[in-house]
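The chain below stands alone and is given as C-alpha cells, in the form predicted on its own.
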Amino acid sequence: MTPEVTVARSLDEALAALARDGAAAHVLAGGTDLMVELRTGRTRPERVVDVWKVGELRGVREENEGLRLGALSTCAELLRDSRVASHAPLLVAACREVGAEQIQARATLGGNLGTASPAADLNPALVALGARVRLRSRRGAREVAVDEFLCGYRKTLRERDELIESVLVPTRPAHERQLWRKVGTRRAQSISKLTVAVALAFEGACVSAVRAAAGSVGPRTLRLATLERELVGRPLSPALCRSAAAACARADITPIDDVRSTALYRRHAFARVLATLLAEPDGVPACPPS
C-alpha cells in the first residue's frame, strides 16, 4: 500500500499532519533510514509527513545555555559549521564518520535522533555532551535530555503529535577534552560494531567531571555511568584508564551477536579503546602489548 504524503512547507502545517487523527504518521526528515525501510518493507507507514522544506528546523544559533541546533541540520552542515567545530568537536568526529558525502549532505540530527538505532552514530555523542531535544506540538514545546528521550530500542519519548525541534548543546566546560572513536568492519563508510564518546572536565590533574556514552553495545545509546563514576576526582593514568574501562566494558554495556559482530569481541574490543582513548590525549599507551 502506497503512504499518503503531506509535503510540510513550515513547521505549523507539519505539526497540524501529525496532529491529524487516524494512523499515527512517519516523519521523513533527509530519508537516510526511512527510504530504505520502505523499499525493504521494515516499515509500512499508511502516512508520511516529509519535513525537509520545513526551514524553522534548519540553522545553528548561539543562546546563552549553549548552541542551538536545528532539528534538519545535516552532518555536512555541521561539518562546515565553525561554532560546531569549537563548540563540540566530539560531534563534528560523528559526523564525520556518518558514511558517504551524499549520506552526511542527507543524513539530519533530528532524523538520528528519532530513528534511535543503538547503531546511529551522533547519538552517543549528544548524550556525552549533555545535549536536549526539544519537542514541539499543536500543545507546545518541551525539553528532554536526550539519554532520557532515547528509551528503548528505537523508541523514544516523542509522542505522535510532536516533532523534533532542535538539540541544544550546553556551553561547555573549560579545559575540557572531547573523544570519539568508532569501530567498524572497515576504516569507512561502515555500519558501527561499536562507538564510544567521552566528554572529560578538569580542575589540575584531575578528572572533575565525565560524561560517556556508548553505540552498538545494548538495545539502545548508553550511558557508561560505572566510567563516570570510576574517573571522576582522581588524575588519569595507564592503569585507572584500564581498569576503568574494564569495569565499565563488565557493568554499562550488554552487547549481542549479530551479523556485524560477536558480544564477545565487542566487549572486549570496547574495553581495549575507551582506555586507549583515555590515555591517548597525554600520549601514554594505555594498552601495552602483552
Ligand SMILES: Cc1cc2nc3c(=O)[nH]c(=O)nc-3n(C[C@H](O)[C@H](O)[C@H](O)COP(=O)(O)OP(=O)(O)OC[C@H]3O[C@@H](n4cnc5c(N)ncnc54)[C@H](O)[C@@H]3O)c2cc1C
The other form holds:
Amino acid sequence: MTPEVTVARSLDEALAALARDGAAAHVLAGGTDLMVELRTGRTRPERVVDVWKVGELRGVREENEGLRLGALSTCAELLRDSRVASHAPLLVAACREVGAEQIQARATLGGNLGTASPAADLNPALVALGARVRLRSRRGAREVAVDEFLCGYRKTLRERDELIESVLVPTRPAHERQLWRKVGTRRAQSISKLTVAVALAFEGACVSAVRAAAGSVGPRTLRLATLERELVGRPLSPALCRSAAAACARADITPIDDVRSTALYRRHAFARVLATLLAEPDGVPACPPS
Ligand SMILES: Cc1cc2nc3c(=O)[nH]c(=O)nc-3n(C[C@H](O)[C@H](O)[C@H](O)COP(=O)(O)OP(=O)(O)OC[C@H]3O[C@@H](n4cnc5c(N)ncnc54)[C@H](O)[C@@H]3O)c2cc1C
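The form predicted together with the ligand is what I want next, because the block you gave corresponds to the form predicted on its own; please supply it.
After this comes the whole thing, all chains and molecules, with the earlier chain placed first.
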C-alpha cells in the first residue's frame, strides 16, 4: 500500500498532521533510513509526514545554556559550522564518519535519534556531551536527556504526536578533552563495529568529570558508567587508562555476534581502542569547519 504523504511547510502543519486520529504517521526528514525501510518493506506506514521543508527545525543558535541544534541539521551543515566545531568537536568528528558525502548532505541529527539504532554514530557523541532533546507536540514541549530518550533497541521515549524539534548541547567546561573513535571495516560508507565517545574535564592533573558512551556494543547507545567511576578524581596515568578501559569493557558493554563483527572481537578491540584513546594527549582538535 502506498502511504498518504503530507508535506508540512511549518511546525504547526507538521504537528497538526502528527496529531490526527487514526494510524500513527511516520516522520520523514532526510530519508536515509526511512526510505531504505520503505523500499525493503520493513516499515509499511499508512501515513508519512515529510518535515524537510519545516524551517523551524533548521539552524544552529547560541543560547545561555549552550548550543541549540535544529533536528533537521544535516551532518554536512554541522561539519561547516564554526560554533559546532569549537563547542562540540566530538560531534563534528562523528558527523565526518557518517556514510559518505551524499549521505552527510541528507542525514539529520533528528533522524539519527529517531532511528535509535545501536550503530548510530551521532548518538554516542550526544550522550557524551550531556545533550538534551526537545520534543514538541500540540500538547506542548518537553526536554529529555538523550541517554534517557534512547531507551531500547530502536526505541525512544517519543510519543506518536511528538516531533524531535532540536538538541541542546550544554556549554562545555574549561579544559575539556573530547575523544571519539569509530571502528568499521573501512573509513567511509561503513556501519560501525564499535564507536566510543568521551568528554573529560580536568582540575589540575586530575579528571574532575567524565561522560562516556559507546555504540554497536549493546542493544542501544550505552552510557559507560564504570569508566566514568574509575576515572573521576584521579590523574590520567597510562596505567589508569589501561585498567579503566579493561574494567569498562568487562562491565559496561554487551556486544553480540552479527554480520559486522563478533562479540569477542568487539570486546577485545573496545578495551584496546579505549585505552589508546584515553592516553591521547589532546583529544579531538577543535578543527576549523570544512
Ligand atoms: C548508505 C548509508 C550509509 C549510512 N551510514 C551511516 C553511518 O555511517 N553512521 C550512522 O550513524 N548512520 C548511517 N546511516 C543511517 C542514516 O543516514 C542516519 O541514521 C541519519 O542520521 C538518518 O537521518 P535522516 O534525516 O535521513 O532520517 P530519516 O530516514 O528521515 O528518519 C529516520 C527515523 O527518524 C524519524 N525522524 C526523523 N526526523 C524526525 C524528527 N524531527 N522527529 C521525530 N522523528 C524523526 C523517522 O520517522 C524515522 O523513523 C547510513 C544510511 C545509508 C543509507
